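Okay, so here's just one chain, in structure tokens, the form predicted on its own.
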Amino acid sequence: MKIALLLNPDHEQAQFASQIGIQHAIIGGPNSPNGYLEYDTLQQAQEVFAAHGIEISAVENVPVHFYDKVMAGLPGRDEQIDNYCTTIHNLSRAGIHILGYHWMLLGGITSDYVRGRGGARERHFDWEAANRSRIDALEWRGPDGVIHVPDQEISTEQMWDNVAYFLQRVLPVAESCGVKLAAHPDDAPIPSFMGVARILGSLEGLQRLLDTVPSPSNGLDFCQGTIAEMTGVNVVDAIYRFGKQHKIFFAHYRAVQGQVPDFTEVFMDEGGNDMYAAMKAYKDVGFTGPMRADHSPAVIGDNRQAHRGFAFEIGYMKGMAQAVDALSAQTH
């Protein structure tokens, strides 16, 4: 697997996933008034990257507003649809194969955030208190920095039409293109939010998307925190189902304590679940994409981009990597 990180394309932040021995960049789909990415921007932060020996291996989301009426089923929906094609178009010439996605139209809910370990500060969900606060538990805003809720519910079997429609048009060129499209489970994997249906909450629903439209191109962006939040949910018996279908094509490795409804993010030593059982079992279904650390907790005298905070998880993921290679060598 590639070990890799979140970062945005500049050269500190490249400076400094390479002196902590990363090779794998994740980058965020930058904003475009066209609605698409574009080769040149993707091109430049490819170079960015190359000059300290780091390669791009995934675009994680586009902004919601290039896709946000083909979520709701709005007009429109055409014109945007055209627009993602383009984009993984724009990917595939600037040697990039993966594109990750998320089916949430409301973004992702937390209801706060609490003190954990030596104080530092921990995503909280809570569903009672997410409830009561609705808008103050939406995490995303549009890029006027504004909440933009829709003013109609949409049905579970709504928004699985919708994301239908979207699949049967986008997955056909991501074949053409050699890209593979990673959909994100829900986070907070609830099944609804403010009347809007929320579908990849569920191991359940995450195999749906995959018959909905089988393709080679139509896989997981496998968020291991989210699906640990989900309830009930073995982490690692959920990384040997969708791992021996090949279905794993990007991974974010992430602690939780608790599941819904109520969950904290930690960190990665202190979880609810077996972390060295989960690194085993990515290798164990041949797994060699990219995984990237998620979600670290706020640690003091950390910078915005969270570099104290990353170099531990970095650190630990690497520790994990390490002691599974080394096991796996003694038994061969």
Second form
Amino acid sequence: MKIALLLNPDHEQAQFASQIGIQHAIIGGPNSPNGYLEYDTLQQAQEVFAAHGIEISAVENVPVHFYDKVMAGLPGRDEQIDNYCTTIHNLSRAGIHILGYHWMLLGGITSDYVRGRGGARERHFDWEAANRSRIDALEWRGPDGVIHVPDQEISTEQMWDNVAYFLQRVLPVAESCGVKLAAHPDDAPIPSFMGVARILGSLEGLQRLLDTVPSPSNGLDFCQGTIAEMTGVNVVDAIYRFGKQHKIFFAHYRAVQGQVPDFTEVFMDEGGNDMYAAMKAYKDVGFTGPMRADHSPAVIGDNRQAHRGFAFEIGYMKGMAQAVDALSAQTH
Amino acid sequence: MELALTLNCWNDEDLVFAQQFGVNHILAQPILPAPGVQRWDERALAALRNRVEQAGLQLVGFDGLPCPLDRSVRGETGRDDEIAVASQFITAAGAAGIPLITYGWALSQHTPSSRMPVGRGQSHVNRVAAPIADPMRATQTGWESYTYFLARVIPVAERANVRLACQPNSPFKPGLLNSTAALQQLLDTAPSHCHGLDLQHGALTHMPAADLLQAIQHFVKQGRVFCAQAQHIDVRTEGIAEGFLDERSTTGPAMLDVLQAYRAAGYNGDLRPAPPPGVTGDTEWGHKGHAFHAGYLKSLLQVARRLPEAMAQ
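Could you switch over to the form predicted in complex with its partner chain, since the one displayed so far is the form predicted on its own?
Complete assembly follows, chain above in first position.
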């Protein structure tokens, strides 16, 4: 697998990443007034990273307002889908072959931040508290900073219709361009929020997504943390389940304590999940795609890019990957 | 086997840093002065220990003596003054309940290496152009002055109940103790339960992997390894350079094999990372670099601890 970091195309960030041994970058989709990712912007980003021996392995997501009407099933979605196909073409031209997408109209949901180990600031979710929160209290609003609240409720079946409509139109283009679409599970994984269904908050939902439009380009952005948050789910079993289908295109490595209705993101070593068994599972299923460090608890004296937090996480991941390799070398 | 970090314990933020990354064992840098503390007496040392414990951490020792040993290493006049200062410090540490002090038998001003941006991603690493021919190396003079030092300092350590842990010499700190034979000679010269090794096994990375693992086991089994340090030293024809711990050299063992060697031989002391290469925008101490190394050793130690369970999976 390729250990990766979410990075901005910036020489200083790229140099830091290369120093801690990163050769694979994930970028957020750069905004554009045209409603699709521009080839020139992607190509320039490739060049910045290439100067530091790094290649872009995936785009995490496009700005939410590039596809909000598609998610909500509103008029104008066909134009957005056309633009999405342009994005896929441009990615392919720029040599990027994985496009992640978050099917979360309301974005990620956090109820608050709590003080964890040594007072580090950790993301926390409490379902009851989240339900009491005001819409403008949503912490993460997507890359464009806009809160996308439709003026009507969206049922689960409507949401499935909307995602099927999307996949049926974009997957043939993705296949012909050699681009894989990787769906991120809904974080927090709850079935609906503020009247808007969240269909990718369970393993059944993820499986249904894959089965709805079978395609070699239809797969998952396997956010290990989100899946570990799902009630009753064993995340290591889930890696085997989807990995054996070769549907993990891209992974996020993260540890969580607790599950819905109450969980907290913790440091990778804090014992929230069996991180060794998880790393071994990715290796066992032959996963070779990018695996990025996910959000880390916020530590003292860190910069805006959380270099200390990410340095710890990347070090942890590298050590774990080497441990898995060393043990498999010993047993063979 | 516990992960430890060497840091400036007078700095509150660094204690929090260690706590947040889950590193509970601390080695103190011999740095003076703190506000209101002018010398290393028992009171200052007790205050330092107290600060670390207040932060919920354990002060396992001092990483280095706060005084030079140049005259002692050279066997020159004035070495008795150095020995008196070192002895005073050891006695005060014992009285303050600090059980371990590491030290290097090397000249403080002897720096054959330069810090250059030649590491991974142009990180700044210590580098020497070629192996150093050291004047002290394996000469009888060298051992004589070392024996003189040990004969005076070890009884002090025994009375104070402080364990002294000597570091191997490396291309970056050349000296007598540059082979496993020399390290064994040292242990045999001073067979005290208060004198052993700070096994900075990076200094031995010129050895083939199997020999290095065997050497670790050899020293640990004698019960004379008091402290350990992981360091990556890359030996190439064009020079010798430090690097990040995850940069395994082609001839070196996997880090997990190293940790297993320590554990299999019964080592239950601390392991700390070497000072990291300098990365972009980091502090002088290297908070980003230390975070990277701490994370790296954390996961490997977690796996090593659950062996052989992990192997059975």
